[in-house]
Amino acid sequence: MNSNAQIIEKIREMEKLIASGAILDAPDNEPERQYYFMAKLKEYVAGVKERLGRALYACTKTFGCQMNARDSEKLEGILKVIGYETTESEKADFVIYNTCTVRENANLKVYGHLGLLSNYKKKNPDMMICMCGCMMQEEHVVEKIKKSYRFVDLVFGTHNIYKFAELLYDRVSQNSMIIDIWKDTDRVVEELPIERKFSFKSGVNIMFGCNNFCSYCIVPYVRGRERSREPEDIIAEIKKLAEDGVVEIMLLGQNVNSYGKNLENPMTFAQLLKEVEKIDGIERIRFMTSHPKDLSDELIEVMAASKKICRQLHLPVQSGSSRILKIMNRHYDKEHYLKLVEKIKKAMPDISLSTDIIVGFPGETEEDFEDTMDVVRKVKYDSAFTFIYSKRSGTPAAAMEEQIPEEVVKERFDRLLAEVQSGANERTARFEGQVKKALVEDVNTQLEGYVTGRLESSMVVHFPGDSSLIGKIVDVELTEAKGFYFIGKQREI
């Protein structure tokens, strides 16, 4: 795994080969093929800048999960290589919407943003708009874009993100909308530029796709089947990140617990973690998401023995009702989940647990909902992401009868939220007065003279400090618990 600097040097070498006439056509092998198109795009962008007499700016808006955020870093890396500068303004010369489709609200939000872009593009004819990500894997979405948003320049999905440079070159060459959606892929292309959001922490994809087919979830249909990266590629990437000053990594996958099953030489997720732990310079290891059905005793043992793996685990329960869990196709029941939590807490009494919960799944009765409330009371999560069920076309749950009335769902959701917050407040308070290590992530924009750090539990703490602390892990006394965050002060130990 090469560093960004080495990848950029390879692209420069490709430019020289093209200029000398040694290479006339794009290579067939990857990633060299993409280097060819990046080199060609650099020439194109330089020409546009010269014609306009100014720099060109690109804005990337990411909707959804950490997987999407990591994908956006790859897209931004390519845009930077070909000559764009980064901006937060959607009035930019190039705008990417990396979309999510887990819930209907995410789709509606994207359409709302697109309406604004139409006006911006009328004022800037050189502006280009790219739509990618999970939402683009749905046929009805692509049809709507083709019909109602003809000003969009480039549309692609989740499986061919590595071809961004090639697709963009097709767009500027043909001067027409390019749409390239793959149904699935078994390809994992390495060695592409990445523009990281943080210098001190980074996500690392260890696998792509999902094989679980939970009845409410669109992800397997838009992200494809599970495919794991080779462990040596993952380790090489993390070593490069460590050399570049990264101290915390987040291992990413739709279900990290099933990592390695499809490799030619299978490796468990726990075994991968042990290899990652050996890497000098990496001080914190996180991962998500964990499916309860695949969380092994081996993983619990590795976490408990580790000095680098954070004592924090995101363990989505979705529902506390065994009946609903069966209809959801989750492959565990309430009793299994609670026994798993008990086992985890026995091995790691200081563990911080978070979860996902869906309210209003089709057919959910008051008794089913009370089972969920019972799980929340017993587990006492440090935090929970609570969602009202969102019907996603193409999933089995969307066709189920007994869709729950909105007013019933809203009342249950409010009760659940109150219970989650009560338990989280109790959990947070247990740390008050203790000294914990915090990775300083930013200067606090609300409290003058303060910085914001993240604890091992993933909770945040605000304490006096300045920008010189960013990227450092420091000892902080948690002087006051404020529900979902702390106020503290740095301690010299």
Given for the second form:
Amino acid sequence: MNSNAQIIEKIREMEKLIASGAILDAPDNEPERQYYFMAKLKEYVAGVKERLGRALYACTKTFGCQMNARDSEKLEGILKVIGYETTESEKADFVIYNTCTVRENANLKVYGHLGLLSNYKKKNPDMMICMCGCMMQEEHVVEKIKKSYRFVDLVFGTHNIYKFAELLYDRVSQNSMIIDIWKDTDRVVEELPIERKFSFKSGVNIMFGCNNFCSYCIVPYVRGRERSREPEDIIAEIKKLAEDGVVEIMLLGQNVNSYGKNLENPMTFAQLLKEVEKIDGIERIRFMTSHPKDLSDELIEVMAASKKICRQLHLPVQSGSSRILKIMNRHYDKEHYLKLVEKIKKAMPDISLSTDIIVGFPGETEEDFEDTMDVVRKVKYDSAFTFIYSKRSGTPAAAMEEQIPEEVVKERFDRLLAEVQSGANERTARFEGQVKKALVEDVNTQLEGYVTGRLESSMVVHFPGDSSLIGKIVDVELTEAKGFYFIGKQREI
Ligand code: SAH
Ligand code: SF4
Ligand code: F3S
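Follow the form predicted on its own with the form predicted in complex with ligand SAH, if you could.
Full assembly next; the chain just shown is listed first.
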């Protein structure tokens, strides 16, 4: 029986206990308390389905990073258990927005969508709308929802996501808008149902929150203080995933390099990786994100010696200017970063590096920006995510004078993008003609008769094949480099 099936079985047992009268009220301990509410909701949803004479559909829209994507899988797990079918369409009976607020535009998108939803709800009075995620941790957002979006049914934040079933039960039994936001938490609730998006790969949270307070960033305010999961829980989860057929895992945290520091029995991230490596069935290990200030020699050694850890590292630089990096509170400078990259490349010459860069941080001069361009030229990233600085209220950078005019930022952004692209094209070409392992993820929707696989470097290759290959790791000759991707053909061995 797979891990999710075991949890579903426990929820069934809870249903029986409720039906027999052995359990009258919700238990206090977790996760049993949530199992109780899931059992109750199952009954409720069955009732609505009977009244309407049809199935009920739920749609989860996820914004933001991999942590949010993983959280959405947990929400979908609960929705499935209580009786909803999944759909991509927002004209559903249940719509959840799992929001991101790292940049202003992520935030604005959500309000645009909400307007649409109010129309759908007028046509379907049984529709439920739920808002959660990072945006909800901001007071002004919740105030706005309360005032201008009264049709929203349920609002909760990042710290109490494990209580989704309980909050939803409150909503259906009280019939009024439920809002529950916590400022922080030190709790990590395990053993809740999860509906994974992919059968063959999965994210695994190893820590939550962030303590770094980079001066531009809102994440520490909305995700709370850093908490590491116990290594035994992480290993147990990955073992179960491997039993379920998962071959690739991505260890997730805002700064994985500081994993384990606050555990009762401290453990380094490199030590955790060594344990994960031992798990049979797992063939590829990735992780993100690595903060350059905490990347240890031990980690480089473990990576270099590993057969399973992908030769890929996401190492956000944010800026190439030591002066700006100091104001950003990143705790490293240009020289340290370049030295680190050198060390990594020396240990793993085939490493694929990617990064995040912010353009237009307050006070950024042309000289500062040139330093960023210099780093891009020197490091030769395979890919880079470039962002225009976005002012997040409450962060120290938002109060800084000298915010950079839009046209200056735009012009620098375009120059950076051109540099990143030409560098990446050059980098991709180095693999042309080689045979590499690719994990087949999907059939290609644009090229008929092709599938899409992901290389260790995280780049994709399209090659002739069919759906029977999905989830398999195969050898592919990279016949043609096309900038950010490859065309290839499978090699039989
Ligand atoms: N914990 C990760 C990053 C998480 S946020 C790290 O430290 O590397 C993802 C990326 O969003 C960041 O790396 C940064 O480049 C970008 N970002 C964060 N705040 C931003 C802001 N206010 N404006 C523009 N980009 C921002
Ligand atoms: Fe934000 Fe910095 Fe934490 Fe990353 S390390 S989430 S950029 S505060
Ligand atoms: Fe966004 Fe929250 Fe992730 S703000 S980037 S979804 S941690």
